[in-house]
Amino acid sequence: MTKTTSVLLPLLLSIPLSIAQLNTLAQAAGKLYFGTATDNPELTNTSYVAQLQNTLDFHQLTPANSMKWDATEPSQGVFTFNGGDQIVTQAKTHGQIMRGHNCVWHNQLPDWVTAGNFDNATLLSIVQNHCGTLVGHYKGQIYAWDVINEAFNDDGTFRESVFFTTTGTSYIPTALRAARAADPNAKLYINDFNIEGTGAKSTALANLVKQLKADGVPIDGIGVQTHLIVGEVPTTLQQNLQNFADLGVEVAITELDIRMTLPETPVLIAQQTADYQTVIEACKAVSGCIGVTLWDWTDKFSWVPGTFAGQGAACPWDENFLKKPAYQGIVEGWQS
């Protein structure tokens, strides 16, 4: 610890409720972040961009949509990332860190990629391409990126995507090896839901590192999405998170938010709020957990609505961009 920092620290360690915001916390409890998703289409909403650069509250970033495959690569070898290049700009003006998503995922392909009949050595080729291009495109700018995204079922078997049915697992090193050449500066995490608490998928993920770890592979980080329903965060949460911890790798709340199913009331936003508080304190009891992500901060641009019928409210602030009582619960949980 420096000598600025042993002295900053307790200020930080005492800053009123009334007062305190979700990064400087973060901070003051010995994390990297507190951050937020963002998608290109909102950078338009100028009072959205005012809270989103605030450095107080996020210090990160997470493109939603803009460097997912179908985005950065539509056509075979056809490069683009003017979608991408919009939010790492956005991150830099304001001294934010960039967590770049994602290179492999079985969703939001190209009909070139899911259609294309590729043998075994041509699409592990194709991974190589895409991985190596898109990280390459990114070197020095990115701190951790999602490598793998959703490689597996609930119930820990290998989801049977373009890439297992093509490659079987021969996908995974591929692209961590193509991001590693392409930045070796760049953490390497791969990412998943319903990893939250202890079960068959976390267990097949373990796994899966150790086994990536013993084979040289480069695995440095376990991205765990956190999308939640209020009332049922697992209690095994911060277990979980040290159990992975203890791979020797980091860990990171990457796609957090907290849904309810419609209308709210008091008793469930009150539930949200302990619920919110729980992940934190999760996470900053977890000394391998080094950051939190929002999966964008308002109601009014949560993908939850569109993909749950039915269900939504599930961010700290509101369509009107007011910070509900979830904010609170998110203060509480890394000042407790």
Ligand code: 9MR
Given for the second form:
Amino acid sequence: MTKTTSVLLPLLLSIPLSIAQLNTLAQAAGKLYFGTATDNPELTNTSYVAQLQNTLDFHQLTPANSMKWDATEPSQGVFTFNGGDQIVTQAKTHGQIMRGHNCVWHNQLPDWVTAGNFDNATLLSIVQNHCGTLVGHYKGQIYAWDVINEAFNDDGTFRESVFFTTTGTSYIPTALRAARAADPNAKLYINDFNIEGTGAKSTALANLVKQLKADGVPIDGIGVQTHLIVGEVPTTLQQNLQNFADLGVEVAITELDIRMTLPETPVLIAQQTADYQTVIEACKAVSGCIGVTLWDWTDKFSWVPGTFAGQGAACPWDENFLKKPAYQGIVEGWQS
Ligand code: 9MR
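Which structure goes with the form predicted in complex with the ligand, now that we have seen the form predicted alone?
Entire complex below, previous chain first.
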């Protein structure tokens, strides 16, 4: 090999690779980022981390657990940010932006919150302090926060969390205002699942956003989780993303994965590939859809098998960190 060839060959080979990757394609389509969730225990796996910090695929990280209430305020007024800090450092080192997840959720709450029997005023001050302290700790380092997570039931009624049963819907503006005061530049989101298609839950969320805006409460975005099942992408996905964007907020796909009943078959794999493509095409087509986050990129660390017995293979990379056809589905979606 001549000297010139040995210099040029790796360069030439790297061009098609660097073009056809998930974040470069998302940004070429005008999006802010393509990203992934990650979790602290995974950061000890060097092969995993090598891909996590591949910015051609991922320009954004979300901590799957370490910014949640049980992790960040395990006892009242005692805050621990080590896990979240580790993921922020990981992202920053590679120029990746962060989504914060989350301030107020009915799940992964410490007992002192759920069993505290607080009155309305006390619980509101607890919510205010939690959101303000959490968001304030990360001031200037988080692109967007899921301030409110999963506030609705599937029929569009409010979920009867400890927050709702104690304060009604008052905890929502309280949390959003506390987050805004703590980091005025962070985008504040409400995030939920089963709001991918039009329907009662999406309508209820849209109505809440309208009401918050009418009341002058800060709200910047709707997070559409997008935990889907192979073959069941709602036909109204793109329309629904557009409906949300038309409220004057940004929209993001925040927790994408598409699970199947195992074992994987060629038919399921082909359908999953098509489904990933459909989801990406929907975000691509809606200018207010600003980015897409996988709920981890590898089946090795997917939450799905632990929650849905007999289901899995939901991610675009397999358990050995090899790209699956689903990866190509995402590529085709951005290139469509
Ligand atoms: O991925 C998270 C998993 O490790 C946790 O065990 C689980 C506990 O509830 O939460 C998972 O993340 C959830 C996210 O915070 C909110 N939307 C649904 C996600 C999957 O359950």
